[in-house]
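In the block that follows, a single chain appears as structure tokens, in the form predicted on its own.
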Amino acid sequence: MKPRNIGIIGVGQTKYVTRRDDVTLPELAREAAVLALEDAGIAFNDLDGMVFSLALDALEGTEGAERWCADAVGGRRIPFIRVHTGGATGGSATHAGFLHIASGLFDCILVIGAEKMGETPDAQKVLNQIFDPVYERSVAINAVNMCSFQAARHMKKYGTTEYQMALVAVRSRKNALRNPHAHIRKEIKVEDVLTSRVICYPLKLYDCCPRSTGACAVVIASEKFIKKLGKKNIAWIKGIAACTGTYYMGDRMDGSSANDHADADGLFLAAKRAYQMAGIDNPRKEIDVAEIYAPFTSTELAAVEALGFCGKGESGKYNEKGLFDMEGGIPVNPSGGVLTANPISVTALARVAEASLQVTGKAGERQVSKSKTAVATGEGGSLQFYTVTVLSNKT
């Protein structure tokens, strides 16, 4: 069954920073909500429902922080749900909003989230708790080394180099200079990346994302609502899909093609389904720009391969050729991406917001020329949850 035509009509983002002591979490979320509603040209009482994008409670220092925020973002007296799939939360929340409207029960949904990681004394300690408590936590698996294992495996399997990974960091930092919302806005060189301190081999400091504070919101509406509003220039959601992989890191280390840790096969399956829904046969030719959830340089290498922009093991080579640069064939993360801002609860939602801005020509200095179709991704948990969203400026 073909779903209703559904589009994003409003986007709101705060500036992403290390810490905000001037606002509470609800106040931070409200900033993004108000911006998104203003962009959409509607008021809180026009909303039929709300999806709250919130990842780990422990990062906020309270249990069930969505309850704390509901009043502030206009959630009272309308349906309100929270979504949590780790780093993929913003992508999953977007899909939940889409499906609410596709059901025919709702016409206008606010997807909203906020994160204050700057107040978390030790975010890594919180993230360490996401892993299997019986077999794997005792061997000190954590968010950084699980991705360093992926990087090392990609290097061994495909001959990828630390230089090629450094190119991702340099490009992301350069792109972020044009994004007023980015947390890290400082240009670096390949030598800076290669000589920065090792966090967990082969990942070095500049291969890694920051921990950020900020909020993001998007307003999703049915074509019926949009026509009544008279709104033009819409980011239509053409395809969505998600894929869930194994929880266990050990199951990815057996070298089989289905579980090889070098590759993002879960993202590949999600992309395949989303492209099918969007009618995309050749993503390298039909996608104009990508906003990819990649908290580490190596994560992006596997992701561009999974999205079909190049073959497995080829991303390093194409980074050297500039395929993913702003002037390349498929610009990746013109916003600077996760390497320059990572408020976990909303990071994947920010990818959707940025992709929406790209296809509507509202991305400012980071606008990719003639951008009509964009893809946004999310990755969460122990690289377990994947989301893909395809947006276009055409219904």
Given for the second form:
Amino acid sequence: MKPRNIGIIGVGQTKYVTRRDDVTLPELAREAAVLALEDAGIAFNDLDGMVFSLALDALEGTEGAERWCADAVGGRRIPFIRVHTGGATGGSATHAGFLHIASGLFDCILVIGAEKMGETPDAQKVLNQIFDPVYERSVAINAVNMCSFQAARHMKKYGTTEYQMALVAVRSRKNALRNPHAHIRKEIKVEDVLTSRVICYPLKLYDCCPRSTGACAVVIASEKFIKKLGKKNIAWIKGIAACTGTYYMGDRMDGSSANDHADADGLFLAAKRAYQMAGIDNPRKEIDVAEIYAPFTSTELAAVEALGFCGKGESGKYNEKGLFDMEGGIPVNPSGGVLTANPISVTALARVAEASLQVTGKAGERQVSKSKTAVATGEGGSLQFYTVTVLSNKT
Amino acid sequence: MKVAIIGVGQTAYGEKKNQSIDEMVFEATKNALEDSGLEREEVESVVTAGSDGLDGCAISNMLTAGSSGAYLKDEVKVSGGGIYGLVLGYLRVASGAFDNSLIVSWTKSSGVSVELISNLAYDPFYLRDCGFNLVTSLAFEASIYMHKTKTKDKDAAEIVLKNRENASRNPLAHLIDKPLMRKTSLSKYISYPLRECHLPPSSDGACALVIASERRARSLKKNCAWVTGLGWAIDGYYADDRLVETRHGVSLHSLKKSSEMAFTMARIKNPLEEIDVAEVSDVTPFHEMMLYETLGFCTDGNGKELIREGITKLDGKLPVNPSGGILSSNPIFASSLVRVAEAALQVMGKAAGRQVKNVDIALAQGFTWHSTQGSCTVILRN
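Having seen the form predicted on its own, can you show the form predicted in complex with its partner chain?
Shown next: the complete complex, the earlier chain at its head.
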């Protein structure tokens, strides 16, 4: 069977900020929905289904808040589902939207989500609740320290340095200056990163992402719908894949384990599957730009290796050489990435939205020249869930 | 592309199981895989269906990823209710992206206050402080339905009796005690018009399905349940937007939309004549009667007639909830997926003591776990 050609025809993002007291969660979600529909050139009535991207219920303080938002985003009385894979939610939601259309049952789907982190008293307390109640939760583990273990392991295994990690922060901040949606838009120097206060060794304040409030939406449509709409310049979805790895931190700290914490093995497998679907043999040559879910500098180092942009343990070195800079071989996170905005429920969806803007040449000042093929990733749970989406401006 | 249910696995449903969430998930998953004949290695994708709130754990599919066999596979959690697991699983297989999918849903009700979590499902500005929760929201709907259709307390009791009687034939059921009729009218009100005996129990348990593409299902040369119709829809958030009074009865839009979509896909024109058995979300006996009307088993306002005439009893023309329904076993989030599992067993002729004779077409229906805002309808055929 020849798969249907399916593409992203509209994206909408609010500006990501610390807190929004002027809107409720449904109102915030609606802002992105309206922007995405405007970008696509369609009306709410054109949607025949919806996927809601919403991660941790406890961060919103409402159980199943997607249903609260359903009316505001035009979901009433149409098929509507929500997916939730932690930080990878936006990637999973994109894939679910794609599958709606690939099944042949639908022609136009809105993938939408919103996050109000500003109202969460203590996100890390909530993120401690992701760990199992018997062994790891009581160790007070959370998102920061589990990633610091990963960073420390990358340093030990490959000799990666804090300086190389700092370069990631500096580049992200610099890129974010050109992205009007970014939450943190302030340039920093390597020394600033290295001398910022230690949050959990080896991660320092500027190695870490902010907690952001904002919404993001993308409209996905079938080729038939796109032709009828007369729309050109589409970000076609060429490859989707996901991989779920091990839950326990303790399973990854020993070098003999199948999931070494230094390497993003789940991402490697997801990327391999997505590349295969997209017909990509040599990612280093064939991918022009990447939007990577990396809430910490060290997470990006492991990710670029897993995505095949360089060999295992080489990311530090290539960061020094500028391979991932805007003018480098494979620009990474031209939007500034997660280090400059992290509205968890839609962070991975924003990666897809940004990748879509890149391949359609609509990324404004942050546009990477001649980008035809882009990859967007999602990462959730205890670095347990990974999603990979490959977009191209050709069917 | 056609999709078939090739395996069903359930735990027994009970008050307090001496099992953790992942142990229950493992048991249901293992049973479903054994029933399907697939090895874990052959499973291509997994859909988990659970609620962080009910699980007392953020991103609860992290915990259940291992026991659902999802390690190194493409796994996603859906929200809303267990039956939405079938929706995403169906899309995965129907699109040709995957050959098969394993779907699992669970709830350890004994570990959580359902009243509290379902109250947190209401918005923090208007409804939460009014004390809205699962039971009170259903009570409003039951009350309007009861008065508009002149349904009697006794009709509701008959539904409970029917389902509990059916449950006595289901070895997995939680409650099999029949409330005595004279006691039913004395049973205390929890939230008018819902009496204690009108409400489902809270059960621990898990349910899993294995679905596969036509090619795989045919190669296994086994009895399977083909998904010939599937529909799902959500309605407005606020309860007063959802209930629509029809000429003689009361209808729920999400239910109507989802069943229309499923009936169109399965080309069903006369549900009462064409459907042989139904497993529906009897979250209260009044809702079961409301379902009869909206699903087109009878005309508006006449749900009560179907139970009075015995049409939906086990030996009737269209048996409803031969498993005993949610009124007998209620692993809250998973209850809607259990409807699909039981309908699939009926179609495959594997429902043992609760088997209805000569089942060709079965219907399964489920609501979102904490209210009737969302609904999903499935048509299965052998």
